Amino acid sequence: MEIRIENLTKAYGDFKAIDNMNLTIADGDLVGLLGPSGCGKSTTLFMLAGLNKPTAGRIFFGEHEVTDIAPEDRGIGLVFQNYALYPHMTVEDNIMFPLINRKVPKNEARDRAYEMAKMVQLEGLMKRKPKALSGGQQQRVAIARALVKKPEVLLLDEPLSNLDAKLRVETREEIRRIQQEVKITTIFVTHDQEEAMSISDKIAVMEKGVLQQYEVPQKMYLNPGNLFVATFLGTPQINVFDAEVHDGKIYCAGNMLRSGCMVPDGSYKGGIRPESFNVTLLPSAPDAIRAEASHVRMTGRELQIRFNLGANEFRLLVHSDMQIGVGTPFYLTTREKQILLFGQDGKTVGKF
């Protein structure tokens, strides 16, 4: 089911929670609505679900406009952040509940519930109550309950936020497996960029009610449309610095980082990701910049090193077997096509 959002706006008095949003989600895609708290992502999801009424704009599921259609008539499955399971019911009864509500015969409802339970790998837990399940198992019950109605759209609101880090990784992969198996158009809300990037076909990044960029995760990471998207994606965060361009060369605090830059001379914000430096302990190129580690942190397979160029602090990543400690001098160059330049309006003007 293709989903099309046209000029969608949600206002509360003078405040626009969603401001003129346009978005098309292809049939069968899993799309992450990503952004910081308060950016409007859950408001968007609830308008898609029919729980919030738009102030303006239209929503289409396929060729049918659903803007004014009741939630129960939209053909959606909705999973809330807190799962909303009935504590007094067994797993079996929780999954069957939407079907019993629709007067589906009990035997048919049970068969469909067990079919869903097998898909989400809960067959052996059907007689348990929710309190006897782990967080990840409860999440899968909620997904099975949403899917048992055979909806055409699945909506997930912060589905993993109540799980610990290890379980979050396992469960997000499980969500992706289930979604691909049933081939259902899925939209999930998250503030976790790693979560969104790992399982989404596309990501929609939002800030202050405005859609900033909609793209395939890798393309968005490598080619952010503006400074907000660049800083929101990536751990550690992209290095942002004061850049000057003169005669086709990019400088930071008097250090030449790149030549062959085809933008007008002037002041810009520059961006370079921590993994985009070449680092050696001895000068390996005539244009290598000498720096000194002010902070070194071991993260396992990598060292995260901080250094300064003028008033600009940078982070870079190198393999953990590199012998660099606090105060160690080293030499660096930047990899080709890895320096982003942003104009005064925050929009990306090029990558060099």
Ligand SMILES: Nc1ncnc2c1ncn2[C@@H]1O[C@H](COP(=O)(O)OP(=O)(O)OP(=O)(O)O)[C@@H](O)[C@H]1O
Contents of the next structure:
Amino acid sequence: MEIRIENLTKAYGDFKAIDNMNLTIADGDLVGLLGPSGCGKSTTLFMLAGLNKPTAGRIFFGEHEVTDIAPEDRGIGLVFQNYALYPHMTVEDNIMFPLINRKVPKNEARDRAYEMAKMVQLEGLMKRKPKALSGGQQQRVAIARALVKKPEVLLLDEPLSNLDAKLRVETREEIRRIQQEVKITTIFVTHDQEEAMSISDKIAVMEKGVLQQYEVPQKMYLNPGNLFVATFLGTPQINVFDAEVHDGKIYCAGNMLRSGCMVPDGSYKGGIRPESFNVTLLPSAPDAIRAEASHVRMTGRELQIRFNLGANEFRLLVHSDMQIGVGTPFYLTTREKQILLFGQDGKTVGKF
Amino acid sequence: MNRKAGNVIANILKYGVLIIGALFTLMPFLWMILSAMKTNAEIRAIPPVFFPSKFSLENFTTAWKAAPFGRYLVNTLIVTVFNTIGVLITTILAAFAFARLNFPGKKVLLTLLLATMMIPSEMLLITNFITMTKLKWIDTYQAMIVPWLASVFYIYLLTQFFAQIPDALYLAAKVDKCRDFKYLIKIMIPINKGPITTITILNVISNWNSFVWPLLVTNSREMRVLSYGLVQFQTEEGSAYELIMAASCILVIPIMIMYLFLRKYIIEGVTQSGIKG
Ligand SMILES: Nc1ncnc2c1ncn2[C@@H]1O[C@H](COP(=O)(O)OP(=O)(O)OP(=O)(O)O)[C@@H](O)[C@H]1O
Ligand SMILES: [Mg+2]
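Can you swap the form predicted alone for the form predicted together with the named molecule?
Next comes the full complex, this chain leading.
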């Protein structure tokens, strides 16, 4: 089911939790709704679910406008951050609950619940109460309960935030697998950019109630639409520095980083990702910049090095076999098409 | 070695205090039961004797025959059952409204209700009595049942429990096609059965023990309740304490039985302060 959001706004008094959002989600896609805490992700999701009334704007599921339709009639499955399982019911009763309420005969409801449980690998736990399950298992019960009524849209509000790191990775793959198996249009809210990038077909990044960019993960990572998106995606964060452009050359604190750029002269914000440097211990090119490591951190796979150009601090990542310690001088160039320039309004000007 | 000795002393102290506490609580009960078996002379003896000379149940039969206790019991049961059902309905519905629903004036209403708890109950007795007289309800069951159909205390208590249930549960139920009333019946009540049982028991006990109000609004023997049964052994010639004690035993036994059956829920209701989702 295609989802179309048109000029969606949600205001609480003067405060706009969602400001004029437009978004179209293709049938069968898994979209990661990403943004910092308080940016309006849950609000958006709850409006899609019908639990929250939009102040303005319209929502379409396929051809049908659902803006004024009650939650239970929208054909959605919803999974909450804390799962919201009914604590007094067994797993089986929890999964059957949406069907029983829809007057599905008990036997059929039970069959469908077991079918669902098989898919999310919950067989053998059906007679337990939620309290007697692990976080990951509770999470799967919640997904089974959301999917059992065969909804056309699956909405997940930070479904992994209560799990430990290892289980998060496993469960997100699991969610992806289930989503592909059912081929259901899914919106997955998270504030973890890695999580969003790794399982989404497309990512929608929000900040302060405004949709910033909607794009395929790789494209968004490489071509962020603005400074916010650039800084929000990627760990360690993209390096942001004060850039000057003269005669098509990009400078940072007097060091020329790139020449031949078709940009008007002036001051910009520059951005370059930590993995986008070429580092050598001896000068590799005439215009290589000399720098000294001020901090070195070994993470196993790579070294994280900090250095300064003027007042700008940079982080870079190199393979951990490089022999660089604190104070070691090194030479660096930047990889082609990896320097981003942002205008004073934060919008991306170009990639050089 | 030293530490062990310290532990033993701590334990002795701990259990000593608990035993003394238990004795203090149990003593009146024990005294009541023992006294119910004494003769009139024994009960009046100075210094008092602790054990009766012979354990006879004669006082119980005398007391039972002295008044229509069967009738009193039926009346008490009728009042208790109907009042408790009514109280549960009003309490659960009001608590749900205060904890879950949004309506204008909710805060003001709750504050007003809580303020009524400041009114001394003796004052209510008078106004309620006047109301009953005007309604011509004197000497009826409804006079004993209706004025106490809503309790602000229970409403407030249950509202607190209901408010602890996470919003997400309500929203999830909504998506699952479970509207307010069904949600209340299928989710809220089962989850809160501990506190609701506690309220039920408290209300049953207070009905069972209530004395002044039923005495005020009933005149005829047929309408009297159990607690009234105790008074009739207090006559102008003096009190037959051994019979009062025997009657008290009769009065207390059903409550004790109920407690034994529902012990699990009572303890749950008292200890259940945080509900995990
Ligand atoms: N009922 C409300 N009244 C007023 N403001 C609200 C209300 N509900 C949410 N907000 C505000 O709307 C904004 C968006 O809230 P929302 O819950 O959608 O954030 P979120 O992106 O889901 O954050 P998180 O990642 O912390 O869950 C927040 O600033 C919040 O304070
Ligand atoms: Mg949220």
